[in-house]
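Read the single chain below, which is given as structure tokens and is the form predicted alone.
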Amino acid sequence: MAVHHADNPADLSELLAQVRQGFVPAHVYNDEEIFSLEKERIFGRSWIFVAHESEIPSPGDYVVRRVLQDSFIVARGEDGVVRAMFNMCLHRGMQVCRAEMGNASHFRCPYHGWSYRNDGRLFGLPFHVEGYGGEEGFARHGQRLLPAPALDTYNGLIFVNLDPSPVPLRTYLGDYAYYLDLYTRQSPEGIELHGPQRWRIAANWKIGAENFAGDSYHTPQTHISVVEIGLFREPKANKRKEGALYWADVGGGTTYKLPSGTFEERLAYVGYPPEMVERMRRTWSERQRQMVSEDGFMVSASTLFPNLSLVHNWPRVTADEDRVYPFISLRTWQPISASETEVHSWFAVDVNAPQEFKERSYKAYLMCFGSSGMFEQDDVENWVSITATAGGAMARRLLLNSRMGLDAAGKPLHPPVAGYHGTGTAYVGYGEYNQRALLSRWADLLERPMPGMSRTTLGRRVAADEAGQGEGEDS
């Protein structure tokens, strides 16, 4: 099928309607005008993960993280409060903090020496009297680094939102919080993060987000070599079709189907020691325990819209040992351009896990999903190829088929899992339910202009063409 573009607002609506039907215009994976829309309408009003409280445990601890081009100092002040402050000096706009992480009571701008407390308050500026006339000429009181418009946390995960009036984070998470707990609350004390590792790939950010959200279909092809070398107990990569594909509000993912057994037996099969299994039994809700003990499902990869992904797996870490070691990893897909993404990847582990387990789990993470991990290398080759090909002229003529799991009328080929103890809707077997759900949410936000801002379309910026008005700002 061909995709035709017109230089008018209807063009965007037509494209998004196709996406919602599971026909994806190929060029959306490498189009600067669409990327411009994404920056404004998706990253400008979604909750974006930037750090975890375990990375800044003590007063004065900080990390520097980005949301697109916006750099934030995420710091724990002397009062113990976590804040995210725009990393730009109030004077001439220099980045105040150039280090990526550390501990500091104050931040000093390297350009002209203005300094700020670690809660963002302006503390000092050279030649205050001579250059500004002292407090009467320029009062330092009340001056502070610009705070992130909104900040909130969940299970120690720190999110910011560039929209000053977003829905509360917990409301935003909705039923996906059920799954987020399975990754980040294996005991009441939660997880600790190590990293991040960072690297850039010549690929569009959406491809990785979609892949982690529910692409179990690629495993028998892309990752067949990982199975063949005996890294996993499961003898066939196509066993992934026995797991569930779930979507809950703003996120979704895949599960593995575990061998029969009790809650304790199934978690032991995954590789968790008895003391960790007991803490999970006490910490997780009855419904979460039932998803493991009765449904036989264990979470694998997932994505929280728009760009936070998680993965849980349990490989052998040595060829001569049958024992497996589970690991959890978090990552963000940080867009650089329509054709480049910076990946930030953290190793996550329960705070109370035995030290030997932490070490083996970290090794398992590096082997699979670190910057040189086996899964990572397999996946990136695909994503780079997709992005490069999507940038050509022919990609604008092609609608990619993302309708797996639907019949010609658009109805699911199989019913949802009956009696499923997870939240949201789940299907068993290969399907692209989650990719469609993620892109449908993407389409909904892309179609909705930002209040008070001119509206971006695929060919130009207009103010209110839908209403027949001329160019200008939205009222």
Contents of the next structure:
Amino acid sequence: MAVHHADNPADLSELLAQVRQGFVPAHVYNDEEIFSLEKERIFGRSWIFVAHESEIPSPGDYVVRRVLQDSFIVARGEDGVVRAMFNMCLHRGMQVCRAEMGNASHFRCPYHGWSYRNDGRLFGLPFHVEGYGGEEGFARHGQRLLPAPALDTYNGLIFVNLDPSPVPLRTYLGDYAYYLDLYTRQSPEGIELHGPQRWRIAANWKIGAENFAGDSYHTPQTHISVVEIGLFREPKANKRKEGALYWADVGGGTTYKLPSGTFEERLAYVGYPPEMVERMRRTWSERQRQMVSEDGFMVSASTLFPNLSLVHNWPRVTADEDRVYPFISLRTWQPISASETEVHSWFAVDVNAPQEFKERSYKAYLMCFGSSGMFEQDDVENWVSITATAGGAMARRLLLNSRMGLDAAGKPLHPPVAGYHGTGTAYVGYGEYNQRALLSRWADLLERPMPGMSRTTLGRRVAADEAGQGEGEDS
Amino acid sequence: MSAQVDRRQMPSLPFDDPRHLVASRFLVDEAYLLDRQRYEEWLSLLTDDVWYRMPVRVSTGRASGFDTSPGMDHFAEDRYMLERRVRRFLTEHAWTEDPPSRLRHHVTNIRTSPMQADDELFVESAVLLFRSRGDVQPPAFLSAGREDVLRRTDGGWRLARREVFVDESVLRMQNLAVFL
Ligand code: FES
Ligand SMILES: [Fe+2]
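Mind pulling up the form predicted in complex with the partner chain next to the form predicted alone we just looked at?
After this comes the whole thing, all chains and molecules, with the earlier chain placed first.
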């Protein structure tokens, strides 16, 4: 059936109802109308991962990151506070920072020379007196680069939100925080993040997000070559299908079922040295430990809605057949258009890991994921092809099948895992539970209009009685 | 350390120096193999201790003193890692290269310089990779500078070290299922 005109609420509701059932009109993976709604209603009010605190450890350190086309300078001020500032000069709109990383006490706009401290405050304004009549005529005091409407962190992960009054990040994460910890808090000090590699793929951003959220089904097919060459031992022998697929509030992921053993034995099986296992044992909650020790599930790929994905695998990276080394990667699927995505892929490792482990784990990352990774190479080939085909007229007549795990009446084929120690709901066996959960959330947001958007008042000329209130700072 | 700025400032060898001719021929013959994806033969041109690296390039201020990502590469490979990648292409299930890309490595700007050891040469070159897949997507390009160390062995000249300085901070190529 042809589903069209996303701007017609009735048509949109019909389309979204189908999506929630697991019947996905193929054109949603390459449709400019859908994409413009996504930009407004999803990326305009979701928490979006931009950086990790370890990327900017010292005062003055900064990275420049985008949310859609909006560029933000994510910088640590002299006061140690991390801020995200809209990278557009208050004067006539030039980008005040054109590097993507570095260390700076100030950012000077190349156009007319206004300069800003690394906390965003306007500092220098050439010919202030002659051109503006000085502080009387145009108050430099109190002006600052527009802050991101909202910024919040979890385990050092920095998120921004274009909605100025979102739910707090921790509330947004809900039960998914349990899983985020397993990747980013193997010790109280957490991860250090390296990268990212950046590259553009001619694929819709949702395809990667869905794949990482729950597509264990593709592993034995798409990634058969990495098993054949002995890089990864797990997908064969149906191991993949014995893993649990979990969904918890705002994200979900895949796991592998490990051979029987204790907490320590199972983490050793995936390659963690004893000292790291001991830190995990001390750092994780009892229920987090029990997911390994009792349930025997080890997290693998995962997605936090909308566009942050994580992966944890444990390949062989040396000629020693008996040793595997686990690695963790974070990546964002940054939409460029309905049919193009910029991938940012980072390598993450526990900051307290031994140096030798970090080096081997980095090798493991490079071999498996990222721009050159042998898993990722074949994934992207699929996603590019899907996107191109989804752009045509026939794709508007095709409802893709995302129904795995349901019978014809829509009932789950299997009950959830009983006694599961993780949060959320988990199923064992192949199923598209998480892809449906992700797209259902997507549908809910697409269907909900934005409240009347008021132009942000931040950064405007501050009246005398307001000046100095913002963060109690003084220029 | 700036990748492109701080390298050997020594003058290159004259183009009719036999050592330059050896290096030029090596790179052209290598490109011939890479264009045809004859990767096992390509591996035989590498030393056992080969180090093959492609750092991630970043846009930074001129005064920052660096233009590669600290601690991140597209490739940082020893021989074992390169062999795994080649082994994978030899399976029947490396989907991203089946059907194969049409590849052309355009190699130019070759400069050869002697090294301290007589049996080693430092060779700089530019490479432009053209990659065309299927009939729907436009072709992709990858432009890079390379800094190689060639070493003379009993079996002939071998690539002992390569650093590839790709000229984009954001690659416009779907993956690096290629070698430069
Ligand atoms: S646009 Fe920045 S100083 Fe004029
Ligand atoms: Fe995959």
